[in-house]
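Let's start with one chain on its own, the form predicted alone, as structure tokens.
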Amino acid sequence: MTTTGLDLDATTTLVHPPATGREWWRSAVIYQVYPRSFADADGDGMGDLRGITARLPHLVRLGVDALWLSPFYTSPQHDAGYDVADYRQVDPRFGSLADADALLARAHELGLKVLIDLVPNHTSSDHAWFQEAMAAGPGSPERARYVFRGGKGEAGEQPPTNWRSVFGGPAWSRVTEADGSPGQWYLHLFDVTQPDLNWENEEVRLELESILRFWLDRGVDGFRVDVAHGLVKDQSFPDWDHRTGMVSGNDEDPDAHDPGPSPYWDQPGVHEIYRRWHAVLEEYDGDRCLVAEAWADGPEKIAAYTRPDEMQQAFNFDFLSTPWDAKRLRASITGGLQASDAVGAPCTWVLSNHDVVRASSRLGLGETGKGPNGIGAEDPQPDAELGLRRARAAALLMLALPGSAYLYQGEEIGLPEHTELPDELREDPAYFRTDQAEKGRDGCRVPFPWEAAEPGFGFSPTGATWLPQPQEWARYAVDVQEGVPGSTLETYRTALRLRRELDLGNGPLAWLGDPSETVLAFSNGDLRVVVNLGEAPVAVGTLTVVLASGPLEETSDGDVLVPSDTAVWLG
């Protein structure tokens, strides 16, 4: 196969200057813990806070700066805890407030910051406020906390708008009033058990600010804000002929009619909410942090959430969604950095989370990018070897970029999606509300494998797991990879150590040479990074190899050769 040569002394294009601010969140690597699937201390098969606390040393050895906990609040768990019934209590499945305090104390003792999830767009229908709204009736202050509207038609029998739920089906449900008559409709952009709060209501705004203070007083270092772009709705409530999705543009069918901007995603009014939240965090010391889960059209609109008086971070989902293509990744990285730099914020990189197919499987599909909403046994299966090779290269790419980065539990061991999960065990509401057309997100939420020879791979002392683990996951277990040179775990540990030593999170980024069809090459300070996304090996000269995502080759002249789907850090 023909070898391509790469001139690493080519003209550079500076796209991002060194960081001047030194707040911890500007360069942090933050590890997402999905509580029900990380570690189970009591043996019931469901992960819990005491299990997480016991496994915190793993995060220290890995080398991350902080952890983000997905919801652990009181909840009926219709949407895995994103349906909150009480924001100030821990669900008994996960433990108690005392367990939360102990986790925070231990994490801080180990030098880890802690972010927790906040779900402000909607509550659970079990929340006391919604129960009061149902009992109080139309026109009441209790109903004014949510989005209730009369229906269309002679008897109000049609929903107020044609809006559709993200999880499939209509976004409105009609209630039966106390006297037994058909009544108003309430909005739920997600599951029917997740009524949307009315953010036009000052009582709602004050309550969420009170919840922020409740957890800040307990010592949390910040919040990941769920559906940050979805709180404010167009108060004219227009119909909107569009698919159900979190993004504001129309990406279902490139030839489909463009219905225009969404009346409920990325409305201008959300920014005033976050300016108020910013002021709340300013009351506390320690550089507290807000990170937006915001899907919007383009990096500039995402960056708007991180203007100096709003949030500190916003996930760069464009990077996650970009196909495995050198030119497109270069454009995504450039766009993300420039948009963030324009508002003085760090770019926040992410490859996986609890809502998408895991990167090591997604990158092994015939079509890369954001991927499908879940993979089932009857669907085209990823190429596991190819996917892992690309995921390791993508990790070294991401961790060499300036800014902050998020890792989803299991990324550090190369964990793939569970693509053959039996349908009868699925819990994601998206699976049911799409009439099983989408497999949903359960496959990326399967319990973590710690010890290969233990029942349940060490997740639980009894071996119980709330979702079954594939037997082939034994080879990904932490204890199998521990201390093994070149293993995915040890590669991550080395990358994170070097990232900190070389201060890559605060460094400048300059592209080396012109855009290539197959290769990404850039510098971050004195480090040079090459990612080969093409088929032919790439010769990079005789520079010192600092770290590589996979085995390298060498020419007869001693030049380093970077094989296909491999990343290398060079000194």
Second form
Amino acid sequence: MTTTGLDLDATTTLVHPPATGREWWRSAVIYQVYPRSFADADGDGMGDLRGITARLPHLVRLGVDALWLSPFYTSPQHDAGYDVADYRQVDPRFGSLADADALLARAHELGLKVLIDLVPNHTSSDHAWFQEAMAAGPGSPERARYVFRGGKGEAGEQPPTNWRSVFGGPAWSRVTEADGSPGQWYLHLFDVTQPDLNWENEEVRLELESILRFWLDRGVDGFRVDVAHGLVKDQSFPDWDHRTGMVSGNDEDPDAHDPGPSPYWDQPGVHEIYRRWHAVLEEYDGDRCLVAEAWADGPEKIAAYTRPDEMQQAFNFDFLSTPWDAKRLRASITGGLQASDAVGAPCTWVLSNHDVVRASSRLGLGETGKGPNGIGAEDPQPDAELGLRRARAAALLMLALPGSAYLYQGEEIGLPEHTELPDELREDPAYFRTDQAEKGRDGCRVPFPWEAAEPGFGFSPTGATWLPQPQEWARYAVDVQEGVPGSTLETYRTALRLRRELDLGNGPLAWLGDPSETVLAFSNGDLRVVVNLGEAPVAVGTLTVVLASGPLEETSDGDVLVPSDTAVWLG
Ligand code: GLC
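Starting from the form predicted alone shown above, please give the structure in the form predicted together with alpha-D-glucopyranose.
Okay, now the whole complex, with that chain kicking things off.
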């Protein structure tokens, strides 16, 4: 096969200067722990806080700076805990407040910061407030905490608007009033068990600020803010001909007419809420941090959440959603950095989380990008080997970028999606609300494999796991990769050590050479990074190889050859 030569001394284009601020969150690598599926101490097959505490040394060895815990609060678990019934209590499935305090204390002792998940757009329908709202009736202050409206039609039998739930189906449900008559409708942008709070109501604002203080007082270092772009709704409640899907693209019918601006996503009013939260965090010592989960259009809109008096970070999902294509990735990285530089915030980088098909499977699909909402046994299966090779290259790309990077548990061992889960075990509300058209997110939430030879791969002392693990996961288990040179785990560990030593998170980024169809080449300080997304191997000269995502080759002249779907760090 022909090879391509790359001149690393060709034109350089500086797109991002070194960071000036030194707060930890500007450059942190943050590891997402999904409490149900990380480690189970009590043996019931569902992960818990004591399990997480016991496994914290894994995070230290990996070399991350912080962890983010998905929700562990009291919840009926209709959306895996993103339906919170009590924001100040730990669900007994996950432990107790004392367990949360112990986890925080241990993490801090080990030098890890801790972010927790805050779900301000909606509560669970089991929340005391919603129960009170149901009992109190129309026009009451209790109903004014949520978005209740009378229906359209002669007898109010039609929903107030045509809005659709992200999980499928209508976004309004009608209640039965205390006297048994059909009554008002309440809004739920997600599941019917997740009523949206009314952010026009000062009582709601004060309550969420009090919840922030409750956890800040206990010592958390910050919050990941769920659905941060959704809190404020256009109070004229116009119809909107569009369904925003969970991850399967923004439109059910891409040929449909442009629906115009959304009446509930990214309303200008959300920013006022985060200015107030910023002030709450300022009352506390240390560099506390808010990170927005905001799916807004384009990097500038996302960066608006991180203006100096708002949040510290926002997830940059554009990077995650960009297909495996050198030109498009270069444009996405440039766009993300420039938009966040314009507001003085760090850019963030994410490849996987609990809502999307895992990167090592997504990148093995015929079409790369944001991916489908889950993969089922009868769907086209990802090419596991190709996906893993690309995911490892993507990891070395991501971890060399300046800013803050997020890892989702399992990413560091190259864990694939469970693509053959039996349908009867699925729990994601999106699976049910789309009439099973979308498989949903359970496949990226399967319990973690720690030890290959143990029952349940060491997830739980009894071997129980709330979702079954594929047998072939034995080869991904932590203990199998531990100490094995070139294993995915050891590659991540080395990358994170070097990232820290070379201070890559605070470094400058310059592209080397012109945009290319197949190769990404950039420098971050003295480090040069080449990612080959094409088919032909790329010759990169005789620089010292510091780290590579896979085996390299060499020309007869001793030049390093970077094979297809491989990334290399050069000194
Ligand atoms: C966010 C969460 C997701 C959840 C949804 C509703 O997108 O990441 O898991 O289902 O919000 O809270």
